[in-house]
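Only one chain is included here, represented as structure tokens and corresponding to the form predicted on its own.
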Amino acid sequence: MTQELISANHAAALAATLAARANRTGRGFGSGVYPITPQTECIELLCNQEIEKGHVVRVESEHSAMAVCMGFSVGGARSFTASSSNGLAFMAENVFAAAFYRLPIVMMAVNRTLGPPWNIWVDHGDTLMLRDSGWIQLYCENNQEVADTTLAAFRLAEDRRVLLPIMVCQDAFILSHTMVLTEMPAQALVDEFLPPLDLPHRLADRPRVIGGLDLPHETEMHRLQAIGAMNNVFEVYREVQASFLQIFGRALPDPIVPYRMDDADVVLVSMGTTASTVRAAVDEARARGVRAGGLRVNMFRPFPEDLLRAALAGKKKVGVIDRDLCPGLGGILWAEVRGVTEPGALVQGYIAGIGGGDVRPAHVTRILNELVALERADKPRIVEVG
């Protein structure tokens, strides 16, 4: 293990390399790369790899870069990519594809607004468009995590329990630029984890038929598949979690993250970055007497809907923070969380940050202080940070 300072960025980037190099005795690498604000920093530093079994190919547009990963991917490669908020809309249409296709590729995608209007920060409305899509996808909470989760990102996809692409996700800034100390591990390491791909439907001697039309029939068995494939995970995963702790000596976050959670009677729920300011605010709630708790969501697709009912059990007031707006809904994430509650639960959704606000500790204590004097449940409220 090697210490560096560098950026979320670079820590995927750097990650993908080494999982690219560990496939060597297989069928290689393959990336296709375009660059958008802020994730354009990985793709930099991908390019100017030496892989000595890989391509990386700069392409016009998102929608190619897709589809090359695809191309490298059926083909039996092991392949990556990184994209944000709009070029994410653009690649929408073979992102669907990928997965219909049972391709176990790997995306950071660095959480940032769509526009217009145009805006370059945190916003998880990016990625959570496409929640449907038949991806897995990870929300990080800093830097060691968005290294580690890709690294194991390419274990959980490629197992052919599985074999469905995942999305590693990152905040704007926050952490894609953010420069911290974060251990990259050494390649010999990385084989050890990471068996070359073998992919059991890859286009090889014997001719295969990719993308034909289904007849209704054929196309409802496959989509009992994708689902078989997603009820997998978290069997796979637990077995991923063993193997990383055991090689690399560090444990991987669990779907589900609690802190303080055992004797709380008001929980906030939140992804990503904004997990460790609520973490502060349940520590000044506890000095004050309040019993708070906060659940991170590591894991939303396949959504963790028994781990959550388990942890929230008994739990009588709950706020779910979102970084993202569905019009006419509210929060996504607590739209699917106010499903999982126990009957009877006030759960209320607050909206902060999108757009790139700074999430504070102030601000989640106003949140937490409002929670608790609640007597019903309302419309999700956004919440201005400024």
Partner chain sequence: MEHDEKSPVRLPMCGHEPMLDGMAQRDGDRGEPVLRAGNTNCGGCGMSIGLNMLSRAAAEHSIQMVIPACCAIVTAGSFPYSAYGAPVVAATFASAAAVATGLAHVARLNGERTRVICWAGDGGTYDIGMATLSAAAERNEDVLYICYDNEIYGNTGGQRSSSTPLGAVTSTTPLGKDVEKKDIVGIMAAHRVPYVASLSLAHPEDALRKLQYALDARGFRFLHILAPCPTGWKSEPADCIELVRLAVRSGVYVVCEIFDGERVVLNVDSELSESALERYFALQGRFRKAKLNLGAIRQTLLKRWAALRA
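Hand over the structure of the form predicted together with its partner chain; the form predicted on its own is what we had up.
Just this one chain is shown here; partners and other molecules are left out.
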């Protein structure tokens, strides 16, 4: 275990490199990479690593980056790439394909505003656009989590009960470009944590077609298998958490992370780095005698419905802070959380920090105060923080 002063982009690249080397006794590692701000430093560092039995292919687009990863993965190699924003939009067709092929590819996604107008700062709308793609999605809160979750993602994705690709999401610049002392494990420990990938349906010599035509009933059955795999994620993730803690001595975050929720009357739900700002605002409100609580959604896909339902049981006032906007609906997290709250609960949507606006504790305090006074849920509100 070494401590390194690195950005979350570099943390992801180093974690991917460790995972890559861990598959040297398997069928190796491969990656298709393409630059886009604010993810570029990740793939730059990856391109500078010596990986035994691994190749990084510098392609001409995100669409091909994912296609190359699919080629590596369907051949049985471990695979990783990174992207962001419009790159993810361009890649989208193959993002869906990777999940439908059931390929355990790990992608680090730096959340960035979709353009135009062009804006390189944080917004969760890019990966949320892919929420129906069949990928597992995890939204990190800090640099260490980016490193740890990237490593854990390979173990989770490659588990035979899962075999689904995973997006490890992090907030642009707030994490991607901020240097933080980060613990990176030794290769020997990673080797212990990550067994070589043995993809059961890899393309070998047997005549077959992977990803060919399906009639309606076959489509239903294949989708049913994907749903089953998604349903297995919670159990497998718990095992991965236990193994991670045992081997690395550090805990992975739970699918949802509550903060001072037990006796809370007002709860703020959020994802990514907003959750840490919420914690500060909750503490401040508690000091004023307001029984506030925070709830962070780490795993957005599969949607931790049961866990959220249990956490929000009895909570009559819930505010959801989205860092994304679906015009014509509101926040995407809000729309989904509405389905797991207590019947009759007031669930108010707030959209804060889109386009990279700096969400500060004072903004969250304002949201909390408004929520306390609110008697009926209103249309989702954009909180101007820019």
